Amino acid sequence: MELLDGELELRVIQKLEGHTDRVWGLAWNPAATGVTGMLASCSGDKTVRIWQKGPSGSWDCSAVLEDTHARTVRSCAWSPSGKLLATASFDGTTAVWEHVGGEFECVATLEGHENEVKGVSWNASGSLLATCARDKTVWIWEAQPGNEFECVSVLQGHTQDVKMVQWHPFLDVLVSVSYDNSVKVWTEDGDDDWHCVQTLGEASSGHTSTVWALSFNSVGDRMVTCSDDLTLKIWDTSQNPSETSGDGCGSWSHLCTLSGYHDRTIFSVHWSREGLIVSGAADDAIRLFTESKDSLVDQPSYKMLVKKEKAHDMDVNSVQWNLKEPRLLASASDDGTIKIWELSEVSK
């Protein structure tokens, strides 16, 4: 990536606050119109809150979604229309809202969960919507006419709560991560038949601790996974796993561990369009890396950027890069506060 080789700082922008308890989720819209577009946030307020940048280039809440969660809304995403809205809560549902002439209604609500649900993603073409959850299940749900949604497979296998999922950036692969210190890897075979192709667990070089989240890069050939084992690593995921054969030949491997970065549990990891990695954890920091210029293909080396300590006040739970600016970062916490940062140059 073309980075500035000059040394680099995180400045905030904006405190965003107007939650009234811890900041789980964050999510960007990929298709909101405007340079910077638009923000969803969820809390254990139980409401989403819906940030636009105003023409006076300030951060406002234009939208609170409540009433409609009995619980903690733990999780948000946005399909890749940018339409609609699907937040995850800890009442068990996950709801489906769309967006409409600058209002936003509650078209569906998914149940089947038997508790908690805390992840949620919409695959690339935004025909699935992936849910997981602390019984320990992922559910896919097929997008039909009308704003129904179907449930098409329940993906059992995990033996802890499911922490968080998310499709691959262009193939219909979803990866879940887990309590259970594992990630697994899944695929349809046919008719909707959805099982899991690998899981990277320990003796896959994977994490010792509960897995809190993963990202891809945006070419989906490499994956970054956090944990409560204090490390982050990343995988090689360039095969597609649809097409590997039952031997695990050709499958995802791990290529490098990055450890020492952080003192407490890792919750949050994103990769930007431009290669910056951004962590955000229960040491209250957020640390930036990017692959180190004399990186090897089959042994990558990754090198801290930027390192930000007192993000927040409390744990940072969600740290998010802005889809379009890809030098914007969104941070969220349990201090109840959202953060907008900017990644620029220190000026000397």
Second form
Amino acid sequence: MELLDGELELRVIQKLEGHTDRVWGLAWNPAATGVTGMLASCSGDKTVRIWQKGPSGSWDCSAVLEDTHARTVRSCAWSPSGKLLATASFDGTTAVWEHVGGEFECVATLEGHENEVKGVSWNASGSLLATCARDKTVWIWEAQPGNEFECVSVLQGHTQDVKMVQWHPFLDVLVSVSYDNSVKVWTEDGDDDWHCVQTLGEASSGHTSTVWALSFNSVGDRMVTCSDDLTLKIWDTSQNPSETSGDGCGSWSHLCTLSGYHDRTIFSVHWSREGLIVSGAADDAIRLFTESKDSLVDQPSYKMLVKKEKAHDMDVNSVQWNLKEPRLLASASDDGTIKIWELSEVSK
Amino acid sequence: MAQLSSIDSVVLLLLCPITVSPCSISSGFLLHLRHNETIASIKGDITELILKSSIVSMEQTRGDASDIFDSIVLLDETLCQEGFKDGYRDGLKTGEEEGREVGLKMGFQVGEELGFYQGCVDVWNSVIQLDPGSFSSRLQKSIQQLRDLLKKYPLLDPENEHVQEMMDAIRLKFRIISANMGVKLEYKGCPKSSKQGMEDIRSGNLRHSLLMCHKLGYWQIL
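Give me the form predicted together with its partner chain now, not the form predicted alone.
Expanding to the full complex; the earlier chain stays at the top.
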């Protein structure tokens, strides 16, 4: 990453208003179809809004996906092709919408969880969809022709509410984080047989309270998790868990803990293509971290680059880097608004 | 037998005020027994005799007195023991009856639920036979897995420690199959969250039993 010489700051580009309840999640469309930015946001008002950058350069709400979910929409995720959007709701269902020429249509509804669905994630190829819920299970669905989804497996192992699931950037390895303070790694043992190959709990230098979110770096050899214990933890995920000899000890390990930077629960974390980690916390602030090239220490260490206090009026629930423009960031909050930020040097 | 001489009567009279009235008869009796010996020896040993009979009568007095007091002092304990025995016996009976009731109820519920799943599996298998293409191969495999799980369930061994796990596995497999069929199939008798439901039933009956036993004093049963 070309280092910016000067001091950095986060500048608000625009504040997006429209939702009538807290905004829980954000997802940038990964499609490389020339659209500079399409952002999906999901909210407690039971709708999902699509925002696009108009010809004037400002962001407008181009679509509202409503009348499908009966309760809060907690999380949303675009398929790698950018054509499908999966939305997870507290009503226990996950809806899959197809994006055809500006219009969105609900093409599938995945039912199966017993209660509130908290997270949804597509794998790298778009063939698998993972959902997690308060019923402590993670369901893996396979996309079939004709927008049909078939449940492949139900993963049990967590002892509490599962907050988020995320696939590895290119391996079919699934990671889930939970209220039970652990991070679990799941792989397939051939023929729909999914099981937990590793649990990163307190014994493996893991978190000591609810783990809210995780994010892989673009290469997939590092993962960051954030927690209610006020720390961010960096993990070495360079080994392929499917290839371990299965002696139970697992191949991923703890690298570094970032503590002392947050004084309230960290709800969201995202790693940019350029290696910047952004965090959104309950103190309404957004922080940026980067690896510091400190040659004195053997282990990698990270330092805080920017702290944007009062980024929102209430808890920041989600922070997401734009996948095309590495300096563009979106944040969502309990105050019902979404803000688009730009990282730039402080003009001297 | 020689008749009581005047001396005997005197001794009797003498002895009466010394000893406690209930025992005067016994001492009198003693004297009477002694009557077979010569009067002379009685006369000679009269002091010794009085003393001896006094001692004997005093011992007997003490024995009788403690018997009476025993029945007063130990009244509480005796009745307590009797009550306990009664309670225990009745508790055993009631516990058995309740156990039978709970067993019948639980057994019926388990049987009903498993029967429901078996019925579904049979219908699905018939459909597969008629039209093999109706379900995807993954779905067919799940149906066979459910059939195997149902077959393995130990219906005749309710005390098998794995029954709860097996029931959970069956319920989960059924949920996956219904999710994949896109139908909202639900066994109405089964509580929404299976584990909580079982706990409710168990704790509910336990509480009920506890209340009953507390009322009737059947502590030992539990």
